[in-house]
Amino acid sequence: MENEAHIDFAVIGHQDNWPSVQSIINGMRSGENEPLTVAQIKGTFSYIPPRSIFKMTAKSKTGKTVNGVYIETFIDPDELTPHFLRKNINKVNEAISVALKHKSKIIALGGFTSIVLEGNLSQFDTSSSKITTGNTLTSAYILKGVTDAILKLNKRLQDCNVLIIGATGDIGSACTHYLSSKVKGLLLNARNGRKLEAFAQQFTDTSAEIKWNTRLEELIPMADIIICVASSASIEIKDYKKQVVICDAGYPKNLDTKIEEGNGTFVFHGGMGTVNYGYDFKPDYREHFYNYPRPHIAHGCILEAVVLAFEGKYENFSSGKGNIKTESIDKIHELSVKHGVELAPFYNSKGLCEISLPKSSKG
């Protein structure tokens, strides 16, 4: 392989939806006769191979450029669920086999494999490349991104409920940790009601009001922020406050489809950041699958390998389950700021979205 050696990270991903599987391998067949079908790529897609199918670079404020490597895992987007960990935690563990060929530095886990894999990473511990699931700094999105529309609705942060829904999760209880001293209540939700209950009770001494329900639409109603970590593929947002702020940083992002317009609800895509100083690829296959309002935005996932590589901090920065410190979102968000990798703007399945203040507070 040539330039190996200047493979400063990796990128391991998957698509979550067949007409993306579509495109991509329709575009990897340029100058083919006929275009592929759904149904013809179905019957073959989960027995592909985890490989890499583009190389990257990425530019930094400071004007450093880091290379990289996107390995598709080909997991099929209909098995995204727990009854097919085994099969997925093997396709997750050959794209990382094809990481290390690679001899990338550090290797970030995108979407849904940080989640098979639940941070065991114990088998690559003998390796010289490091592993991140990029949690730390899709945190710092998230939450970056609730405060900014905060803010924009002349709001305090102190005075909100926020509901957490995946609270016991990685990012969630992340997200938790972090605004338990800065908010008026957190409502946490999860749909194990004993984990759940143990997580809570972490937070007794805390300044915020803390309520926990595995039954969502006990909390809705009492949120003014709501962040959305968990698999948005059957949660229901209804019975909500008006003008809430709805941060949906599931996988797949898809809450804005399923939201009523009006009452000044904000509905916006959490988790992602803009390289500012840009990235490339090589085959450009952006056209493909690139479905952002802009240019050079990307999932906090994997910026934070990429900022990582700018910064020659070659470590495990996220790994495990319930870790990541507060302390550590803003160290890596301080970190992106300087290479000029910065929160995306707002943006859901519509496109650019601005927020409107209500009449009475304008002017």
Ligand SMILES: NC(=O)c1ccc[n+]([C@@H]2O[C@H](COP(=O)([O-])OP(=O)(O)OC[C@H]3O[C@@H](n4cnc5c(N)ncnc54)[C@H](OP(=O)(O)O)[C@@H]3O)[C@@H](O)[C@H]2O)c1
The other form holds:
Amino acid sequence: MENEAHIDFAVIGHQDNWPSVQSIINGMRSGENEPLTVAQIKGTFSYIPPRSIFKMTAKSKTGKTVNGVYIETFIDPDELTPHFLRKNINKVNEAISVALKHKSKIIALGGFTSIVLEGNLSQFDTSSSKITTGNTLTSAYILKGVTDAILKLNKRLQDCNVLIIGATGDIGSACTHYLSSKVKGLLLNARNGRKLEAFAQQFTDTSAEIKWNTRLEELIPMADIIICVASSASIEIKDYKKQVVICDAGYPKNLDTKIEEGNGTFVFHGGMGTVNYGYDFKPDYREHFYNYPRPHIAHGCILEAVVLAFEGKYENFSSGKGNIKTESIDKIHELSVKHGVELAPFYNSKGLCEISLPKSSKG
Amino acid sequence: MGMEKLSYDLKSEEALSVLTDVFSQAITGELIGMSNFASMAGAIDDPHEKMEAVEHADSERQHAEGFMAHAEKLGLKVKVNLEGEYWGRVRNIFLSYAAKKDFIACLAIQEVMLEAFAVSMYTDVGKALDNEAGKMFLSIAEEEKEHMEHSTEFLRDELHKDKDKFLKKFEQLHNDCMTILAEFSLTSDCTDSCGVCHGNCMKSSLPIVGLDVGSMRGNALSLYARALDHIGIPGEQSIKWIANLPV
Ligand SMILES: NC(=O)c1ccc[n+]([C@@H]2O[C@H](COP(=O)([O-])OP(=O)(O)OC[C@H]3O[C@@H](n4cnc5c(N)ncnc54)[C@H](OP(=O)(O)O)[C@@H]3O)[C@@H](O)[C@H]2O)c1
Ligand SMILES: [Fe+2]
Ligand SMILES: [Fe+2]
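Having looked at the form predicted alone, could you now put up the form predicted together with this ligand?
To see the whole picture, the full complex is given below, headed by that same chain.
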């Protein structure tokens, strides 16, 4: 009998569109069974109770190996809205019980599942298993990404105005705090004006010049860097500076499809990391749903659990909303690099992308 | 909830016609269960297991009788047919394992697969019908749940003895039996008659009594998946089996 590996970490996730559900389900169907259409899958998919659908193994630079399990919530991609909150919370709760059954020591709530819970852990017993939203390492990769991009453009962060779309959110506020002492100006945007103003008031004493506006179009023309960490498919980026660097880290990541590139504008998918020493799945369905241009790429939120498992640092590392400290961002990033888990190469929906210096500043 | 239910006139001619088929399917299913346990009683050597199988057969008989009596009270002309397209195939699969004295296989087919569908569908019917018939479906669903739980413990022990062997075997049983139940519960109307419904396929008429075949199938597969979880079958295994069922 196959020896069952103990589980160090669990990742709870969901799909955000039907084509990816379709690829996964068809990837599970054996050759003799016809692939299913989305309509055929829609009928049953969200009835399936949350369950482990594959196991993972990650290798650290230190030689340590950790085992994980991916638990799919089977949340209906069409139901990722507040209207279905109760139903989705139930699914996430059930997924957490599955993770506890696997005796995983740390659980990462990927994508929407952390938003569903509003980071409120009080309803869970976290004495034997810790839970993290993974938003600290996600923030770290977003920040590392824009910093690297700016360096490559021979620019200095302290000369840049940074626009944060979704500034009052968990990741957005973490980025705002982090950058408040490092940039020339902060341009903050979210839809709820009162919340935005109250949030922005905290930064009036910092070295960066602060502006906030619920109207995105007022802020975009001033931005040298745009960090998008809002969950919205309908964000429009217009009248931007020619050489703007855009880090698209929200869901869905669709900004590059709306922007003309090539004029010095650089758009990349942010918050992503890569496990340099190996990240393997069993069964391996990656050929059916893995959409990244290089192997071993994953979301920062998932990798936070991987890094904590490598470290044997089992704690509710990121929890709640608005609690992410600048020191924690630096700390988790340092640990991440120690284990060979690093910022993913720049890419967007068209594939890997290189940042190139505008002609005028070359030579 | 109450508001919603008022909109169904369960005494209309169309509703009674759908209910006739619902009762016919339930009674046929119970008689299949009764016959399966009776066949098991014959096949098993262990005297305690033999006696238990007879007891089970009797409990399914009582369910069938209960449904029959209630149908009669409502004036429904039910049809019983153990040899119809789907029930007949399920029965034959079961008999093939009983002939081999394969107790584990018999339990898995009768108490996990068939029972998951029974419990789930009785529960859905029971919730939809806000009347005495509904109550009856719900109370029988409760008893069937106990059958499921009883077999779960047994199968869990089997799994622990030799996991790989057990999973291989269960996969075969799933392919043999769940494929038929999945075809039976397809959301499209049956093209050939199932041999139990009295007129056209009842599936598209279920909304008349507040039911729909899509959610009934979904709930049944959900309960089946949970049953596999309780036995200890890994999720990555069960999802693959379910993903390969006919749609
Ligand atoms: N590695 C990764 O790529 C990764 C990892 C984890 C999470 N994420 C994604 O990152 C995003 C942020 O996560 P979070 O936990 O920080 O979420 P959150 O706490 O819910 O914050 C969302 C923020 O976006 C704002 N917002 C929502 N819709 C907006 C719109 N149309 N225009 C402007 N602002 C809008 C919200 O404020 P208002 O409601 O007031 O507008 C809020 O400030 C999510 O999409 C999440 O899925 C990505
Ligand atoms: Fe029964
Ligand atoms: Fe039963």
